[in-house]
Each structure stands twice: as structure tokens, then as C-alpha cells.
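What follows is one chain in C-alpha cells, specifically the form predicted on its own.
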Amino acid sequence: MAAERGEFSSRFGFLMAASGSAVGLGNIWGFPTNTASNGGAAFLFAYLILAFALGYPALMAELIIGRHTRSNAVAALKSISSGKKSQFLALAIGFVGIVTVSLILSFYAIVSGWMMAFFLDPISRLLGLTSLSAWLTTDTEIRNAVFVIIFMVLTVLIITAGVKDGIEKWASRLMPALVGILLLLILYVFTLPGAMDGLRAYLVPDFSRVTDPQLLVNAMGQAFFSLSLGVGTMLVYGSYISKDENLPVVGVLVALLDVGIAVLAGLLILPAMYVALESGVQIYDDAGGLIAGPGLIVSVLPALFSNMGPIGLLVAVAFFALMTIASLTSSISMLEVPVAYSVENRGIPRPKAAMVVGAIITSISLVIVFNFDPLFDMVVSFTTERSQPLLSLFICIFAAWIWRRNEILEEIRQGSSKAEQGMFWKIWPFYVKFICPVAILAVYFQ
């Protein structure tokens, strides 16, 4: 007997959950730091083009397949396959997606743990707990392991509650809080000396760098990572969408929310870096480039907050609360992919599935924590730059070459009775069949 499936109770609930999945550290941390290390505005320009030219069509493929099949990624791809070869490929892609999203969550939990530690640091200083503050801000294996476990427990607890009472409920609370904190921080940073220099670096492009192959690869990886594509997250979320929803419209809203918040994050992080420079904080590495990656979040910005005086403690609390919220809204969507498979294909009760899968991913995270230098960058590169774009390519192939075109149209018609007359249906089938695969491969093999 199939397990009872949940469903999002409203468009707002789905948008908050889907944008929460898309809007995570990939936007608030990854996007600005990628922008900083890839030519500023040139990277922003390439990212915006690739997010809508490649990301949105691939996003729509996942949402349509998910809602039609009402299944997890493995079962969904298998159900739209007609022959034995395509069914075997469906199983392979589905399982590789589960492995990839689990590996992403394993390194994501480590970075999220850093955010939680730095969130607690200013609070501990306000309470006069200096020894605790020193422990929270010192990069040790024990600290990282403790916060990985705490973060994964929170993620498991939300997933255990199900779609409506867990994912939708918490996303609908956390996402508005995230946007509110982000806007307040942007407004505050803009009042500080040096912010306008960062704004120029962010918004004035050097178009000579737009065709740099490495920049394009990084921009595509960022687009697929921040939109949570290729690993079955959006496919599973799509399976919880009501049949009454207009999928092309919902997909546009998700893409716009994701890209919009990424751009907003850049408006915070890049000006903040130049504010830090103005206040005497080192923001350039030994090679002369802007510090990016973990060094930015756990070194440059905390130093900036320390230089702000008493207000810096409040700004630090707000900033790392923002980072922790962004972490959690994404982690719940990632954990849902293997949990949904365990519940629907293996008949495991949701609470047990969430705990078992969560424990496995936590174990992988701890292995990375205690072998950080050889494993962390390797796992990040493999999942976000190699696996995700290729998985998105195969999902486009399934939607355009394997699944019957008339079934796709009928699914879209569920929420839009005149879908075949709209611009989406006139462009998307051809685009996802020919343009997307070629473009993904062209950028990928650069």
C-alpha cells in the first residue's frame, strides 16, 4: 500500500518552500563570493543570463514531471519511461541524484554549522561568556562536529513533521524573516563608508571577462546549485503542488524569487567587503584577489562587525541569523529527496526514514569534518560543478525526448486550460529539447 502523500496547502506555501530550497547558502554565501572572485559584475551578468536561459527551463521540467507523477525522483523518471533502456537510465539518474543531494547536504551541514556557531558568538559575548565565544569562533574539528549534529537534528525534526506541518509551515515562517533581515542589513551597510565602492564593483561589469570559460562554468554551476536543480529537489516539491496551480507562472515566480534574493545578497556582501576594507580589515588574498568562500564569512565579515563597536554585535546576530535561516530552508528540501524515496518506494514510516537518512548523511559530514582538506573542496566540486549540471541535462532529455509530448501538455493544462495558446508552450518544448542540452554541454565541456 502506497504511503499517503502530502500536498502544499497554498501557492504561498509552495513558493516559500521552493524559494527556500533555492535560496540558501548558495545565494547568500556562494553567489556573492563567486561574484567577488569572478570579476564582480561580469559574473552577475553571466549568472542572470544562464539562470533564465538554462535554469528556468530545467526547473520547469522538474516541476512538470513531479506534479504529473506524484512521486519521488526515482519513481517519477521511471514512470514516464516507455522502454527497458529508458527505465534503467531513469533508475540510474534517480539514484545518482539521491547520492548527489546527500553529498551536497553533507558539506552544506558543515558550513551551516559554522553559521550557527557564529550566530551564537555575539550572544555569548553579550552575556560575558568569553571562553564560550572563543570556542565558537575557533575552527576546530570538535566544534564543527558538534554543530553538524545540531544542524542535522533540526533538519530531521522538520522533515519528520511532513509536507504541510513541517516543510510548508517552517518555510512560510522562515522565508519572510530571511527577506526582512536581508533588507534591513542592506540599508544599514549602505550608510557606511566604502559601501559605494563595493556597489560599483558589483554592478559595473567588465564585459571582456564575460566570455571567460571558467567564469561561465562557475556561473552555470551557481545557477543550478542555487535553483536546487538536477538532484530531484524541485521534482519532489513539484509532486506536492496542487493540480489547480499554473505551473509556468509558479516556475517563473520561484526563479524570480531565487535570482532576486541572490542579487540582494550581493548588494549586502560586496558593499560589506569594501566597508571592511575602509575600516582596515584585509579583504584581499595573497594573490591580490578578493577573499571569497569560507574566509569571507568566517573571517572578513566578523572582523568588520568587531570594528563597528556595540552595534556590531547586533549586526552580527542579524547577519548570522540570516545565514542560519537560509541554511535550514535549503537543508530540509535536500533531506526530503532521499526521505521521500524511502517512504514511497521502501515503505519506511516517515519519522524512521528521516532519522535513518539523517544519521547516514550526518556520518558522511563527520567524515568530511575530520578529513577536511582532502575531502571538502573535492565533494563541493564534484556535486555542484560536475554532477548537478549533468543530472539537469538528463532530466531535460527525459522531459523532451522520452516523455510523451501530449502528456506534458495535459499536465500543464490542469492549471491552465489554454496552455497551448500561451508563450510558454510555444517556446519551452523546442527549447528544452534542443537548446538546453546543447547549451549545458557547451558550457560544461569548457
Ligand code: TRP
Contents of the next structure:
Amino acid sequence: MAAERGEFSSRFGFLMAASGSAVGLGNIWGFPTNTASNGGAAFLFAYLILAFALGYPALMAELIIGRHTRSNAVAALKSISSGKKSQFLALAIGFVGIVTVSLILSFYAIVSGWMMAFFLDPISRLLGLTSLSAWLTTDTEIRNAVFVIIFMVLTVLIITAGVKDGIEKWASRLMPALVGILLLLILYVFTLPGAMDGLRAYLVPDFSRVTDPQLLVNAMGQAFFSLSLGVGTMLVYGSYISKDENLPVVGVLVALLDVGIAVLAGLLILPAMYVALESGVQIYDDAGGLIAGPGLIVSVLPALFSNMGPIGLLVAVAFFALMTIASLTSSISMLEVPVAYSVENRGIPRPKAAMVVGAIITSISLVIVFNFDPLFDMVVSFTTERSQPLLSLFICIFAAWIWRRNEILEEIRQGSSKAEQGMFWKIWPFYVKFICPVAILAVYFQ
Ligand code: TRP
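The form predicted together with the named molecule is what I need now, so please give it after the form predicted on its own.
Now the complete complex, all chains and molecules, led by this one.
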């Protein structure tokens, strides 16, 4: 247990790391397509409310528990529980969280691998390597396996370097780059014919859909996945925040960055799809809905880029660099969960822990790559639709029902001495105690 713990060196560093975790394929791919297929701005509206009303309180539960206990999820939940039964439950939740996040990483790495392959494709074409380009863009098991391994090696390397020199350093470099690329791409796509139709599809609400239960289920799932909740990621990142930091405020900033970048991504993806339509690319599937699955990223958008002529190569490089960056700052936050546990509870040195856990997760990924059809969708829906919401529910229960209330207040007071009089303390405890659990259960049983 003696291993030295890392800490983020500044608020900026923490914000980049935590928003790097939050902002990922879920924002840039999941959110825009979910919006388009769920009544445009009606979904956006429901998402904003759910992200702040349910996601933010659950995020705060993780950050507060993490910073108070200064440990990984398993040890943290155990140390805030007093009775035998709740300690047993703590272990169970911590371990299920570790398994869940590892499985999430195992499918996330596959999709991230596609992003890297499509990033290299325009470069290979620029160099005249046509057969390499064909290999990179053809969906084969070998290509997928190679890129899973490359992506996981990068993830392991960053985690090996630790909290400050790995996670914080890379997130602080990559996240500003991500925002810059995103803004440039939006500006460019806006100048193209068709973009305004996409903007309309994105922003004109079909309010008859707001009370549609399926829309609410999708919006909540999206919010929990996007804020990386339930599996201990935010708890572990919270455990590296300095005691001088005002937690409710940094939590709001993380949620705002996450939601803000998702909304921005919508300004890129939907206009881009309608620009593609304008240039003759098929953007509707057989059922008449917008293509939202893998086809969107690996066929619709590349078709658009290749219709753009030479500048299309540059746009493609920028777009897939954006996707790769978003993936990498998220994948490191997933790997950190089992690694922090192995280092702190098992006494394994960080480099070895990162390598061994990384190898195990890569192996699971490869099993999925070679058995894609039966496994991929199953792992995605089991982890993100079943396991993650229930784990979030339990973390709220730990924070609100099992942990002592005065200890929570003590923790928030560090870094915000008048916390008791603030809005946060008036509303949050009630929220995590009653509203979050009931709402999560209600949506879950939909
Ligand atoms: N939030 C990231 C995204 O939107 C993915 C992610 C990172 C995640 N860490 C997580 C999802 C932990 C669930 C749990 O793509």
C-alpha cells in the first residue's frame, strides 16, 4: 500500500485530464448522431437538463469520495463504509467497476484503432502509397488487431509515466489541440453548400419528442457515458486533486467542458453529413434514418473528404487526428482505474501494472476483433447500458446513505470554506440521496 500517490499540479492540469476523460468518441460521434436521430434540439434540450441534473451530482459524488479517501475506487468505497455488509458491497462495486471499465476500454480501443487507421490513410495517399491506403481503409481483422495493439501501447506508455508526467502532461497538450482542430473544422464546413441544412436538422427542435421515454433513456445513457461515470474513473481522478481546490466549482467546469464540446461537435458532424448529401453521398440508411453507426465515421465522412479534392486530404487528417486525440485522453482515464488499484492495493510497481493490465485488456480486445459479430455489440450494451448506470446508482447510494454527512461537508469545506452556505450544499445532498437513485432506476427499467 505504500506506493507514493501522484497529484495534479494545477487546476488547469486537472481540468484538461478530467475533460479529456469526459470528451471522447461519445461526444464527437455519439452525441451528434444521437441528437440527429432523436428529434434534433429536443434531444439536446433533454441532454442538457439530464447532464446537469443527474450527471453533475453523480460526478460530484465521485470527485468528493475520491479526494477525501485519496485512493482508488475499491479502497475508497471500502474506507467510507463502516459496517461489514457495506464494506462487502464496497468491494463488490469496486471490482465490478474495474471489470466494467476494462471491458469498455476493450471495445473503445477497437474503435479508436479505426480512427488511427483513417488518420494514417490520407497521409499514405499523399505519399502515393495506394496499396497501404487500401489496407488502412479496408475493414479486416488483421488491420483492426494491429491498430488495437498500437493504440493500447500508446495508452500504456502514458499511464506508465504517472499522473503528472503522463496523464496531466498529455491531456494538457492534447485537449487544447482538440478544441483548436474542432473549431477550424467547424468554420471550414460552414462555408460548404448544404451545411445550413445540417444545422437545421441539429438545432430545430421537435418538441413532441421531449417526453418520449426512449429519448430520455438515450439522453441519460449518453450523459453517463460521456461524463465517464460509475466505474471509478472520475473517483480516481478526484483522488489526485489538490486539497485547496474548490470541488463544486471544478466539477461544474468539467461538466461544462464536456457538454460544450459535445454541442460543438454537433456543429461539425451534422453540417458535414448534409454537405456530404449535397455532394452525392448516401447519408440515410435503409430505414430512412440518418446513418449513425460505424458507417458514419468510416464511410460517410471519408466519402465526403474524398469529394473535396486535395484539401480533403488535409481535412481528413485533421478530423481523424481529432478523433484519435479524443480517444486517447479517454482511454488513459479508463486504464488508470485498474492500474491505480494494482499499484495501491497489490503493491505492483506502476510500469509493471500498466503493462500487465494493458496486456490483459489488449487480449480481450483481440478476442472481440476476431469474433466481432457476436461479441462487439454485446460488450457495448452490457457495459454501457446495464453495468454503468447501476454502478452510478450504487456510488450515489454510498455517498448519500452510507458515508457520514459531516465528513462530506468537511471534505467540501477544504478549498471552499463557506461551503455550508453555498447553493451546492443546499441542493446536492438531497439530489444524490433521492432524485439520482430514483431517476436512474426509472430510466433503467424503461
Ligand atoms: N467519456 C468518454 C467518451 O465520451 C469515454 C470514457 C472515458 C468512459 N472513461 C470512461 C466511459 C469511463 C465510461 C466509463 O467517449
